[in-house]
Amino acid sequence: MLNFEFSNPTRLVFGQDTISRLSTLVPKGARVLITYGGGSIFRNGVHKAVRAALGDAFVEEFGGIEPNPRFETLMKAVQLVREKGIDFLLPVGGGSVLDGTKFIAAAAKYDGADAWEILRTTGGVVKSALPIGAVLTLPATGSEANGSAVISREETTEKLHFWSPLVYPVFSILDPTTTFTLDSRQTGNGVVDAFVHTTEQYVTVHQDSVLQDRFAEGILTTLIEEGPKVLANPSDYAARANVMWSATMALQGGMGSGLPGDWASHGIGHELTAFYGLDHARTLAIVLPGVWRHQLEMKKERLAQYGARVWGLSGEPAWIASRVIELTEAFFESMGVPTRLGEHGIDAKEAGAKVRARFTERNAKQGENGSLSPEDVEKIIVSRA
């Protein structure tokens, strides 16, 4: 196991009717900006509950944050924050709203000429940020319990991430009942997103990380068991609660401590989103099996362990490693998430060439040991036609 430090300062408030706790969690006298996405919080009653809990606090609102939050939109929120003297941010929504709000929190305090430097430097220029709380309504990204965010810039067709300890939410409210009205696409995407977050930290290289392995296997098994339940019965509280908690635990830092994360599927997937606007989880479902097949020999031991412990396979490690990729693809498909570019009408050769060119320009190599060159990435994408 590698040396590591682990700290997670976010207070997680989990369970039914916990939105009412906002009255004690948001600092007294705060000037609050509520951020949200397309407006589902008005239809499902969450907005009403949030405003009631905030009582007579000073509140402004900013909506329209996209599923892949855009720099251009978020800078409008930064301007509003500065104009209104906002000193506390409250995203109400899923991972995109939380990610976008983390950027707002950092950009509002950034005094440089171009706030895109926050992304270009992977957060290196972030020296201060506004405090954030969160009300989660779509479990998927784990953004409610980490300091990471991914932002897109329409002007340059880029999608980059940043991390800073200053943008961890102070608290996050996780009420599974807020997810009852999610449609099947959002639900399936969320399960796949959490699943791949877990495998990116688990199917890497052997590190004698016994506890982290069992942690990951528990999350994967739970998602396999509970994911189909939430599709079949969206109001199943127990299933929704287990999926929500799994998504949070998948990316709150503890499971990946001491491990070299892969993240190739994310790096490649971000470019597919930047070029074609695909949902994040759908890019992961396409790319992950291709990465595994391309690196089958290197990842054979870990894939065989995954197949044996999570899927109950037995036999020769090489056979298990190959078979479990097929089972993983089938699981994504069962959650309503396609695993091929052609199912989205995207030309795989064109996509491969675009991503190869971009990674060549950045001199970027992917994978836990940097073994995937831009040319390898192109081959992986072409294989997912």
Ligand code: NZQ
Contents of the next structure:
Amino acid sequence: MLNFEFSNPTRLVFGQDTISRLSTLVPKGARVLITYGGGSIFRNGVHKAVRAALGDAFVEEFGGIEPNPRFETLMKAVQLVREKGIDFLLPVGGGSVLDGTKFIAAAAKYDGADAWEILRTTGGVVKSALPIGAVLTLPATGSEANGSAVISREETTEKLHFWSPLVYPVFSILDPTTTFTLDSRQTGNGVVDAFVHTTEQYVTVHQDSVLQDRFAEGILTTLIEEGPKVLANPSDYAARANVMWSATMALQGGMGSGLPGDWASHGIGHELTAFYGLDHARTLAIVLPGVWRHQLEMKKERLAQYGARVWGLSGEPAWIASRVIELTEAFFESMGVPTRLGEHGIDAKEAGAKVRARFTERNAKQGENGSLSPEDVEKIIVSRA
Ligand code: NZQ
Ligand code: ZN
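Given the form predicted on its own above, what does the protein look like in the form predicted in complex with the ligand?
What follows is the entire complex, opening with the chain shown before.
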């Protein structure tokens, strides 16, 4: 196991009717900015519950944060924060609203000329940020309990990530009933994203991480069992609750402590979203099986462990390793998430060449030991036609 430090300061408030807890969680006298996306929170009653809980607190609102939140939009919120003297941010929505708000929190306190530096330095220039409390309505990203955010820039078709200990939410409210209104596409996306967060930390080069492995296997098994239930019955509280808690636990830091993260599927997937606008989880369902097949020899031992413990396979490690990739693809498809670029009408050769060129320009290597060159990435993408 590698050396590590682990700290997660986010208070998680989980369960039915927990939005009312905002009345005590939001600091008294705060000047609050509610941020939200395209309006789902008005259709499912979440906005009403939030406003009721805030009572007569000072509240401004900023809506229109897109899926894959855009720098251009978020900078308008930064201006509003400064004009209104906002001192507390309250994102209400999915990972995009939460991520976008983390950027607003950091950019509002950034005094350099160009806030895109926050992304360019992966958060290195963030020295201060406004406090954030979140109300999550889409279990997927883990953004509710981590210090990460991924921001897109329309002008340059970039999608970049930053991390800072200063943008962990102070608290996050996770009420599974808010997720009843997710359609099958977002429900499937959420399960796949949480699944791939887990495998990106678990299916790496072997480390003696006995407890982390068991955490990961618990999350994967839960998603395989509960995922189909939420698709079949969107108002199944128990299944929604189990999926929500799994997604949070998959990326709050504990499970991956002491492990070398792979993150190749995320790195490649972000480029596919930047170029083609694909939903985040849809890129992962395409890329992950390709990464695994390309690195079958290196990852054989871990894939075999995953196949034996999570899918109950037995036999030769080499056979289990390749069989479990097929089972994983079939699981993603069963969640309604396609695993091939062709299903989105995207030319794999063109996509491969574009991403290769970008990674070459950035001198970016992918994978837990940096062994995937831009040329390897191109081959992986082409294999996913
Ligand atoms: O915008 P609204 O109207 O709210 O609708 C959203 C949006 O259209 C809708 N939605 C959310 N909650 C709903 C709902 N519809 C009905 N009922 C509800 N309860 O769902 C759509 C997608 O929302 P979005 O927030 O974009 O999805 P998700 O949570 O999957 O977030 C994706 C973003 O997070 C980033 C991704 O790259 C992507 O930009 N990620 C963030 C990570 C992190 N912070 O750690 C890690 C992830 O790997 C990921 O990269
Ligand atoms: Zn993800």
